[in-house]
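What follows is one chain in structure tokens, specifically the form predicted on its own.
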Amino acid sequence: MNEQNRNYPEGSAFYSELRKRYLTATIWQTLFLSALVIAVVSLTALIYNVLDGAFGYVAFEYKNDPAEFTPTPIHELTKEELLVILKEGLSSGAYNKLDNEQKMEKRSQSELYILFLERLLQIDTKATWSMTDSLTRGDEIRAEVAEKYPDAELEFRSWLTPQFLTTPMSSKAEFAGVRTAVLGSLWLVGIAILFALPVGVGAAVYLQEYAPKNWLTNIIQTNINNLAGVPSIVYGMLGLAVFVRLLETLTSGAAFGVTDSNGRTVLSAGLTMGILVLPLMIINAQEAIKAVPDSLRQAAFGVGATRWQTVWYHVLPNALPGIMTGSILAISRTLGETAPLIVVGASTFISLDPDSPFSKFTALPIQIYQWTTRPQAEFHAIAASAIIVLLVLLLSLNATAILLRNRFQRRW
């Protein structure tokens, strides 16, 4: 007994020890805390940038006085008072052209009035603020307004507004929307599902229940491990090789009569975005089929139930919600790319809108990063728009993860 006691101290020695042990406990507890502080600051520091660039004071004229088209007010202008003057003041074949996109009859009153501005007024931007300086300097920018541009009008503006979700792009900044890149992403995340899905699952319970245990099994579990590290670009030039070149007659709708398209289309970047995002759901899915009790497999071949009937009714919709809330996770991954996408043939500057997956295509981090190497101010506050708008579809589909999680999760 006093053998055993000798290593443990005693007296003033153990409290001593014990105080160096609380001292450690307290620092690693700071270190943590601090971590967990740096990380909402550094995500607090983004959001903030991204919210000072789309809100804040904006200096523009119009190239065409409003006199000249209407006495009433132009905020003021009603469907129909704003269709006259589009067939008035537009030439017949600009009108007849818009017309022929869409029945000029059939568009809101909100369309015919950003056409009104766009075509006959022509907005032109003089200087744009970021909303810091546009809170703490109003004082000052409406001096230098009122110094450099004297006829410019002075209002602030929220650049994140209905009409910038369902308008297409436009070469000028005040017209331009994201309503063609937001569409060209979901057609994108579509194409992906639909085709990394099924072969993720499958791949995954295939190594899960049945693969046998050997060197081949390892290699090929590697691999894919290997592969979901493999940079994303690298994923891009097998887009542009398999897809793009090598199917072409496929993915550009050759072989079903298409004749007007080539082989980027949004079809080859969904499927080259399944690939990259494929080895992810494997592993997602192989660890939630891992999670499911060994002991609901033995009960159900203890009844005589085959190894696929195990799997189709008691392995799989056991682990069904790790499989889609890793799934949800994965695909969200292919609203953020932009490498693979330029690679495939991704458009830069697109206004119509995808109809079909052989359709040529823009998505909302190509149409981000064309904006923002744009040297005008106003291309950048629309950049942090559509920054905003990926931000909220990327949190959407995670809280989608969740609810799922927490719908079909189930407690052992």
Given for the second form:
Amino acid sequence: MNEQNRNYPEGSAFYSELRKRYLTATIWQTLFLSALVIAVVSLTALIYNVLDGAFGYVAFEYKNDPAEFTPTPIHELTKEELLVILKEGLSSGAYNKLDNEQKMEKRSQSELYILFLERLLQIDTKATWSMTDSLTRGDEIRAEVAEKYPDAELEFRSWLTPQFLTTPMSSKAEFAGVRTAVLGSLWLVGIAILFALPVGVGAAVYLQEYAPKNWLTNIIQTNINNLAGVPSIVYGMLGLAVFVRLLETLTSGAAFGVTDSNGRTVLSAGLTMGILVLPLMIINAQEAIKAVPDSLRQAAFGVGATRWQTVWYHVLPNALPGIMTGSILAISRTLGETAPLIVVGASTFISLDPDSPFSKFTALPIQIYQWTTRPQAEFHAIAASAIIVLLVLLLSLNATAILLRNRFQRRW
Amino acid sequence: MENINYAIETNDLSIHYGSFTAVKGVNMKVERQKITAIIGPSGCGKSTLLRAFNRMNDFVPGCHVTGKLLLDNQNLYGKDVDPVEVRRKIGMVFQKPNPFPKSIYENIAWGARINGFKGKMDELVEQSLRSAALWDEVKDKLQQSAYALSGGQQQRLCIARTIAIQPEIILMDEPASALDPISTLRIEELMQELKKNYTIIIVTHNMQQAARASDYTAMMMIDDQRAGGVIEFDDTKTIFTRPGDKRTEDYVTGRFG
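Coords for the form predicted together with the partner chain, given the form predicted on its own:
Next comes the full complex, this chain leading.
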């Protein structure tokens, strides 16, 4: 054994040392595992909590007895029968009003059925139960309903139905839907991305490829990084001041001949969201551009390319997957943000689809917030359903962006 | 009339990074259609000097050049000279093969296209690949990824790409240092072919390569201010057999460096 070796443990000392090293490793590994478990449990709890609210027993009564209108069981009514019933049951003024909104003959059976429930039978929800309660204490619930609401029917219901997606808002939870909110959210995402993607990528290209490295660039860079952390409500204030008030002629569409609106349009909100996600877009695009290897730029310059040709043909195509990742984050942020929309003036109740950038609008988070603040339990149930819709929408938009990214990510 | 033999001349050329002088006072006359090697220990400024020849150092923040670099009696660092034009005339092959992440065909066609090439692209691609001794290996897979080629093939593709824009001078920055001995040999053979039409300046760490392949050799060394300079420039034979400078002799005989 040579002299130097004595500085290291040998034999049993080595093994005891090794055991200590493994022990430390095990402790840390366990800590990391627990962190993962905590994360998984929290997310599972979140999803369970949402699902728990969206499904369950409902006790309801009809204010008017179905037998007064028809002898057939109401679930079996055909479109023609429903038309007759509605025509007889409703006052002619009410019927004509509905007919003017959309021809009664052209409405589907399910639409007419909902009208029948809403206008004639006047469904009245007495109580709702969560999914857990419904599954575990079914007998108790049945006994309770029989005692408290002898006339009521008890039904296990999914509040999330196809009608929920396709109907606009209503003051009755049973007939309310998220159609206007989903469309509003899609408009927001569209406008925000249309604004933030080109502006963000442009700014990133300039900062990365053209801007000289001096104090001014440093200040701008630092501020962009800081802006990414500014509370969203502040962006809401900005949107209110700039888009809603200052640029009202543009954002209300007055400059384009739209007369019946003010600055609180989906355009104002979308642009506010665009500014909100802009720092995120810039930082992501910068990172993506930075990740393009310098050897590629040199190769292009080496064959006599100008900087613009280098950026356009080589840097941007290679940075595109990273830029798409930034867009995915921006989409998620836009879908989820609530505070700026409240400030910019999202409507809490509209039943008309937003059909132009100058429409009044609402968005899913606003709708969810609105419903959860209602005292009636059935509104909490539809809020839970709306959350599911929001999550699915988020996942599908992100999935689309990821698919697009993978298409661009064609590796040579 | 003496100038006509020289492709490029430097006149007291110095390269600075901010206040630090990396390469100092280089005076070199590079002969046309010859291979000139630049050798020297690591960090002596060989690559910096080579990159100064086609203004690739322009992209390094804080880097500036003093003195003159003359191509056809025109100072390439003159105010009215566009660096893009310089790089069009003086092509470059880099240390690590860096083909574009595109097809083999497109690797050659792109440079031609952005420079406004008006001839028949297919012919240019074939001719360039033939000149780079790569045609027979890739002629059936021109639309395949350049990344599917071996390192040596990629480097020859990079040479073909450079030839395609028909430069006057080709700079090579240790073009074989990332390659195996067989690929290295092929690159050296290729250089001998290319010098019939082009002037080649090559930076190399490999003494045998310089001795085997080059006609002239410039020996670079740093001084006590850490600034590199050409201490000896002569035909390769002289440098390797009867060097005038003791430091060159020590270096080429492997006594240091």
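Residue numbers count along the first chain shown, from 1. By rigid core we mean the largest C-alpha set that fits within 1.5 Å across both forms. This one's a predicted model, so the numbers in the text were calculated from it and none came from an experiment.
In a rigid-core overlay of the protein, Ile402 has its C-alpha displaced by at least 2 Å between the two forms. The Cα shift for Ala13 between the two forms, taken after rigid core superposition, is 2 angstroms or larger.
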